[in-house]
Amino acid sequence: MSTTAGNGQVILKLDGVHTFYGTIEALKGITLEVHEGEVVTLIGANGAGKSTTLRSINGLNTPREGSIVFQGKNITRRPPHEIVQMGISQSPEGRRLFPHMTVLENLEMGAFQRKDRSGIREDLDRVYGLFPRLAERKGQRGGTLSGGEQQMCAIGRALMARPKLLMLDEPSMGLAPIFVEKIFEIIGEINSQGTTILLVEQNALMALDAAQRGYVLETGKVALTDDAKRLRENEQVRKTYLGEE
């Protein structure tokens, strides 16, 4: 793995973020930070606010209070397309490919705001290097891929924006165990190539193995934060999230 907390600059900082769905307060003052070069994971039960945290960062849910700063710039109220341009991209929960488009077309959609043709070709080669399966399937429609292949395509599409921060929302959801291991191997590889990652993952054990640091979310608040190894050894975390007695 690459740098640990404290080595890199703070690339992302959330400070006292409150986000609502109508009258329901989903995030109740979330404060967290991600350093350059890290993998940071958010773990917690369903409804804890993990995906809402990502939606607050990527501009899909504007917080009512608090601030989100990315690379020293306040992005709290920026529209999603500007946030992508600034260097944050996401592989969404449920993958959300364009089912009637080919793998190649789906990947190209990730680069639709870019004009640097040669850079786009380089990134396409990088994605095919990480996911050789996608190179084999580039002419195939997204909707006909297996779940694991769709997940690869969704991560590949997010990488085509050449992000400084890659957000992954439930990358292992619904995948066969062999694909889960493969996806996490590739997450490690993407990070070692220099991309900072914020990971939301139901499989807490895999997430803590992949990350340097973690935040445990409970009902819209940060209940606990520590380095990933210590969180794995934390008795409460083991009982609640790792299914150990």
Given for the second form:
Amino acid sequence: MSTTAGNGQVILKLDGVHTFYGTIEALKGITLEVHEGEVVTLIGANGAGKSTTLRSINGLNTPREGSIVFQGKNITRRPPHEIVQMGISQSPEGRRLFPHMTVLENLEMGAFQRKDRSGIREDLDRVYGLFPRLAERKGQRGGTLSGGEQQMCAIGRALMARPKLLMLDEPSMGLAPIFVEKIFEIIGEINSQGTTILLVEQNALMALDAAQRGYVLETGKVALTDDAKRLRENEQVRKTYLGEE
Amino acid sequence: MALIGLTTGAVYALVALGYTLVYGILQLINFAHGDVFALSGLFATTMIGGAVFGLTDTSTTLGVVGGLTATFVIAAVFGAAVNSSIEFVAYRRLRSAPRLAVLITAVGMSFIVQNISLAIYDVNARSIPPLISGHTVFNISGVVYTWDAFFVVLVTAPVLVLLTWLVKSTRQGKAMRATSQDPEAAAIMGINVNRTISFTFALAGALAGIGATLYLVEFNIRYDTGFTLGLIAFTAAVLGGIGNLTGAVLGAILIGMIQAFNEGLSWNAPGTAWTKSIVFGILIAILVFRPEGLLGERTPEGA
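Structure of the form predicted in complex with the partner chain, given the form predicted alone:
Starting with the chain above, the whole complex follows.
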């Protein structure tokens, strides 16, 4: 279980994180790290704790034990809005667009904490460059977009925060295969433009293709971690998550 | 008659907006809202009366304008402070509790605020001197529209314009809209959700404070005035579609008109004694036949 670290420094580190929903222990001591410039993926079955890990990082579910350190600062018990300010943004599971706001308003909400108008303008152009479809639909309400368009809008909205770490929760869920390819292509592009990405996916094959490193979660614990390439060749992973015999 | 309805409706609108703003953001009927209205109104009588500004009907125009303006501002600040304190003390810690628990707490807060009013201002109704002239603006075939009634509309209109601007165009308004549509998504956009909720309660309380001061121009207030008035305003909010700002104003004006026509003299209406029955009959009818109200959208919950 050796991991080759990325070139960059550790940007995010989780150490023994336990998170509960009421009395249910969803995370039972998650330890992982993300290096600057990497794409790291969390894969695993439904209920393994992938989304909960992201919710622990972004402050929506405060861990009961363990620590989360981002760029050397302990963010374990910080509220979500402070965590956004520090440079972590997210496209959440189920996309969660503001249904009564237009595409443009949704994207602007992503930049809520920013005051640099020209920078926001630049990032808006950048998002429209990545997703030309959003530019065509900018006046349309979030709730009326197709699933693929909503996903683009959710990723675009997260980018509008100009994050240091972008967290994507199930970006391929419910999308037609052609959209899935497109989304992953763009994830690669965003990463090559310098944004570190933590990617949660059920589509393990696509995720391991896009990522440099991966963590396999099982019932709230890290079962396995390795280079993405090596995980793809790991027999257990192939059987369980890639559907190969 | 329609104009008199507009006057009553204007006060209802300010209170109904408070219900609808808070409902929009927390899906909570803040039962204490009517009592915040009454307490703010009683507080305003202290301001206007002898103790602070000492306004009487013989005060100079300048004194009346200055004193009233200051009272509006102070009553608004007072209402805002009381309402956001209620949220902070009672509702905030129930953020993840079942809705019923919050609802019961709201009923409890209503009694608490009402009894605070009772303790400070006793059971007697308070009023202010007739500062705005009761002279006729116009008189159409026996229907008289007076300046004091017109004054209410005159104050309400810009407040509504200001509120619309605030919700539509300001950063704080955007935070409110985002939080009401999806609080978790709002949080991960970097919005301070708790602060946004506090702000919403403050805004609702400020509207109640302004509404109460306007109410005093024509009527008396005592510790339990907020109960009935709150229920009527709540009906207005539901009629328009709870959570919908335009709806609250529309519903309030409709209720105001229904009341005016019912209590008017010109034809065989049931009369004043029946006003509440009619208003609450409407409430029941809406809840049964069109729970989303006139302008509300149907939600999966159907509420």
